[in-house]
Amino acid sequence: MKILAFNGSPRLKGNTATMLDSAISGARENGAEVELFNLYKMQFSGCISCFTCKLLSKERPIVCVIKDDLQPVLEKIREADAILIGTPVYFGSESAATRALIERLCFPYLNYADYAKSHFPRRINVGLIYTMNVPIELFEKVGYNVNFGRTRDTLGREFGSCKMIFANNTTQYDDYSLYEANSTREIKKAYRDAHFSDDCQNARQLGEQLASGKLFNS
């Protein structure tokens, strides 16, 4: 079982990285081989709309042809048994690096002739981890369930079963007195102490499920 994991946060020890570490530990403890990529340490762009992957002369499946740090990783995904992506939420969406990854990853496998038939040759699981400052009470009110559901559906269509987990109301600053904020360090710490360990346990369980190789229930 080979899993490719992606940290879509610029912070290498932040909330997203911590939850990814939990998921990776769960996967490795269940026999999976996991390779982690920190997207903000790599040089790459999103899709440039060259449409090379849509040429009828190209043999499919085809990997994005842009030559940069991401291209060889996309080649590895062809042989992966599962994908794990962690991202913070910026302006109601995945981070820019995560969005770029998803564009480059999914578009070559999107079948323009029949959207229901992906060009990816197998069905594999995808795990999505989202961390965000937004409290759970506002999650649906601000439309995050719709936004992230769209990403889940895209990855599910091209690859297989896709499962999302979330960490809400995450701590962003070490010292809240130094930065703009709508909360205090004490309130944030109390919430984190009450919930973040459970969030990490959910991430660990996600890693275990990815390592099992069983497709998630739709």
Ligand SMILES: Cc1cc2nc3c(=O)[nH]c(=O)nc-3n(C[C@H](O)[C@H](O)[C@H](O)COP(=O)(O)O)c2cc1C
Contents of the next structure:
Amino acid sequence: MKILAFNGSPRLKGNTATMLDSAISGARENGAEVELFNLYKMQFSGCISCFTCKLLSKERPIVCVIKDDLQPVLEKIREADAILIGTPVYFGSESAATRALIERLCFPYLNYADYAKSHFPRRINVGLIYTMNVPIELFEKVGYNVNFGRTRDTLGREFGSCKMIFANNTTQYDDYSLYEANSTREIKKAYRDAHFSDDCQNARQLGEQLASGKLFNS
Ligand SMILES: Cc1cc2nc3c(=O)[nH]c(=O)nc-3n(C[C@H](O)[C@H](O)[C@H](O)COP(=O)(O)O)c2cc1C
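Counterpart to the form predicted alone, namely the form predicted in complex with this ligand:
The next block holds the full complex; its first chain is the one shown before.
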């Protein structure tokens, strides 16, 4: 069982990285081999709309043709048994690097002639971890269930099955007195102490499920 994991946060020890660590531990403890890529350490762009991946001729490539740091990783995903993506929420969406990964990863597999027939040759699981400031009570009100649901559906359609988990009301600063904020260190710490270990436990379970190889939707 080979899992490729992606940290879509520029912070290598932030909330997303911590959640990913838990998921990766859960997967490794259940026998999976996991390789982690920090997207903000790599040089790559999103889709450039060249449509080479939509050619009907023999030149049609299997993965995105843009030659950059992402291309060898896209090749590896061909052989992966599961994918794990962690992202902070930026302006109600995935981070820019995560969006770029999803565009480059999914577009070549999107079958323009029949959306229901992905070009990805197998059905595998994708685990999606979101970390965000928005508290759980506001999650649906601000439309995040719809926004992230769209990404879940895109990944699920191209790869087989996709499950999302969340960490809400995360801590951004070590010292809230130094930065503009709508909360205080004490309030944020109390919330984190009460919830973040449960969020990480949830992430661990996601990793265990990915390692099992059983499709989420089966
Ligand atoms: C540029 C930027 C935009 C953000 N936009 C949102 C947002 O729209 N909604 C939200 O809930 N949190 C937002 N946040 C907060 C982060 O999503 C949150 O703190 C996250 O847990 C950070 O993850 P990290 O520690 O892995 O970097 C934003 C943070 C940044 C830096």
